[in-house]
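Okay, so here's just one chain, in structure tokens, the form predicted on its own.
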Amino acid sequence: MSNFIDTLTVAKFGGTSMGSVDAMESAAKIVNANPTIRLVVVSATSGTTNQLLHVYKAAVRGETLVVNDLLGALEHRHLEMAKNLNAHPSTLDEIFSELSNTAKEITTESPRQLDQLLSFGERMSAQLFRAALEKNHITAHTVDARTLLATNSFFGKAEPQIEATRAHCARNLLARLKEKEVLVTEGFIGADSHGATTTLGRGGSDYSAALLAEAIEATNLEIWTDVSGILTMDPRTVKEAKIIREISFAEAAELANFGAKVLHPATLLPAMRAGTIVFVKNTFSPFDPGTKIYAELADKPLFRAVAVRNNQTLITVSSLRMLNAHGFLAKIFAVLAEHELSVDLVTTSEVSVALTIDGTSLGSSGKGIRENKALFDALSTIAEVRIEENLSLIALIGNHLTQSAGIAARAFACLGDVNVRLICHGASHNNLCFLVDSEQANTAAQHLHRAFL
């Protein structure tokens, strides 16, 4: 599609960038200043997805008054924003009506209905941002993401269908990208082959933007957030953290996967496939250079950053039947695959397997592993199962770490009294990982950052 536009940029604005009228107007000015931005992907306004999740839980419990109060607060907030953006009074009427009807239909837990409910956050945000663009004299229209992003029917954490998404974009975006207008669409949401609304899981708007950038062969993908790029550590934990101006896809993917909150872990996969250059920049300091992510860099330091990923669950499966037996691991991973759970770290002994699961693995519902009774029962038929929560994954990110002597010794020396629950080293050249109690995570990360960066 890039044959008719020399440089095509997809810009994604996160929840804080959509969080207020002032923030939206700052984002609109960024779009106005860059004529190559033709498609904008937006998150829900900050806090809205969590509020909609509360609506869902209250509806399941049958708390009608609570549902009405929560919906009333959401409506009031978004109507006030619409008023200050000079939007037509009817801009959100249809969405509010559909939202109210959807909430009334929820009586029992249903991942499908939850996805439908959560989609309204992005749908409201897209309409508001279109108004913000028009207020800044930009011709803009919205495009329903459900007509663009095709997924399977695994509600809560749907898998994108790449070729179908490409076909949808060719049919519903190609002609419109030729016009002198900016198109605004929703992140996080898509639709299955039956037209049912799906979500990509929490934080999935970055991923949506990358998938759409790939589908329309965009030159650049800009991720606009509230920090000025990818840092060597979360500055709230380590005040000495520094911005990384340039980084390779491999390093950035490791950082995203191991907890750097600037990017959704899956964001870089479509960009790597398509060769799209990714920029991470600050909506509130747009002239800061931010971080540029390339396929490869000539200068790749031994140590790049430290990442922390909280909300980790350790599952230990133990059985004497493992001893000198074959096929045991295959059975465990078959159960996890059936529940569409991905494993991060694995260690084994003669009679047990320990593996970590990210807290977001169960998708948009926000549930934990313990609440998945079917998973626990299935694993229990294989062996004894122990689940530990309130853990955090600490990752030292760099290059050629497995080929450099003494790194593990230095890391353990600086961790001091921090109790390490699990270690993973050797599977990747780019990371050395430790699983620790969450209450010790910040201390561990600070020690590693000061020792290596």
Ligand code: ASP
Contents of the next structure:
Amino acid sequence: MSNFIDTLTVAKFGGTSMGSVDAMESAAKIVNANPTIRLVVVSATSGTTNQLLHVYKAAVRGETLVVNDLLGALEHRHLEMAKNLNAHPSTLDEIFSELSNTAKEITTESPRQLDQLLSFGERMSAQLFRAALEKNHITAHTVDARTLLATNSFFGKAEPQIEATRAHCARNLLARLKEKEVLVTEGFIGADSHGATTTLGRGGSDYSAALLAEAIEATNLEIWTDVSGILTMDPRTVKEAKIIREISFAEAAELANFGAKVLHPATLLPAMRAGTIVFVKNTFSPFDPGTKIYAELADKPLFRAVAVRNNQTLITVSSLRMLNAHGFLAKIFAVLAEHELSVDLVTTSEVSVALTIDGTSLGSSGKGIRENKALFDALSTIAEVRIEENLSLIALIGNHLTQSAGIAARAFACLGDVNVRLICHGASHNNLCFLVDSEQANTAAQHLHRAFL
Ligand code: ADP
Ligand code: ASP
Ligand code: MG
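Could you present the same protein in the form predicted in complex with this ligand, rather than the form predicted on its own shown above?
Once more the chain from above appears, this time first in line as the rest of the complex follows.
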């Protein structure tokens, strides 16, 4: 599709980049300065998705007054922004009334209704950003992401359907991309084959943008956020973290996968498939070079970065019956597969198996494993089960880590008195990871960063 234009760029703006009128104006100027940007993917304004999640929880508890207060505050904030962006006074009317009807219909837990409710964050910001572009003299229209991004019906963490998405984009986007207009669509949301609204899981707008870039064969994907690229560690935790100017798809994917929030873990998969060059840049400092992510790099340093993934759950399954018995692991994994849980780390001993599950991967509701009684019951029929929460996975990421002697010993030494619950080394050349109590996660990351980067 990109043959009608040499360079076609999809730009995604995150929550903070949509978080205020000033931020939206900065984002609009970025779009204005680059005529190759034809499709813009936006997140909800910062804090909105969390607020909608509160609305949902209050609705399930039957707290109508709380629901109304929260919705009132959300509407007020968005209306103020609309006014300051010179949007037409009725721009958000229809969305607001649909939002309040959706909230009213929620009486019990329903992942399907939750996705419907969460979608309003992105739907509001898309309208606001269109107004911001118009205010900056850019002709812009919105396209409903649910007419573009096809997913399965796994509400809360829907999986994209690539071929259907490509067909939808060919039908609903291709001709319009050739016009001299900028199209704005929502990140995070899609629709299943019945037309029901779905979400890709928290932080999913990056993934949406990459999927749409793949579908329209865009050459470039720009992820505009609140930091000047991918750093060697989250700068909120490690002040000395350094910007990585260029990084390979594989390394960046590893970083995202191990919790670097700057990119949703799946973002680079479509980009790798399609060969889209990805840039991570700062909306608030647009002339900083940022990070360029592409296929092959000559320079592959031994140590690249440190990442922290919070919200890890350790499940220990133990039984004396395991001694010399076969089939135990298979049974445990069968139960986990049945509950659609993917396991990250596994260690086994004669009588026990310890494995970690990523609590953040469970979808938009943010619900923990402990609340999954069916899973607990199923595992308990096999053996004794212990569930520990509030753990964090710290990963040292790099290249050929298993081929260099002494790295694990050095890492252990620098961790000092941090209580390491589990270590995983050797399974991958690209990471060395430790499970620690969440309270000690930042300290562990700081020590590792100081020692290796
Ligand atoms: P957006 O709303 O734009 O999607 P996010 O909050 O999801 O932004 O992601 C940006 C944040 O990711 C940064 O503010 C930073 O604190 C955090 N972050 C975590 N790890 C890294 C890293 N390695 N490099 C850069 N930022 C990181
Ligand atoms: N608004 C969604 C979230 O907060 C998606 C995103 O921002 O990427 O999770
Ligand atoms: Mg994000």
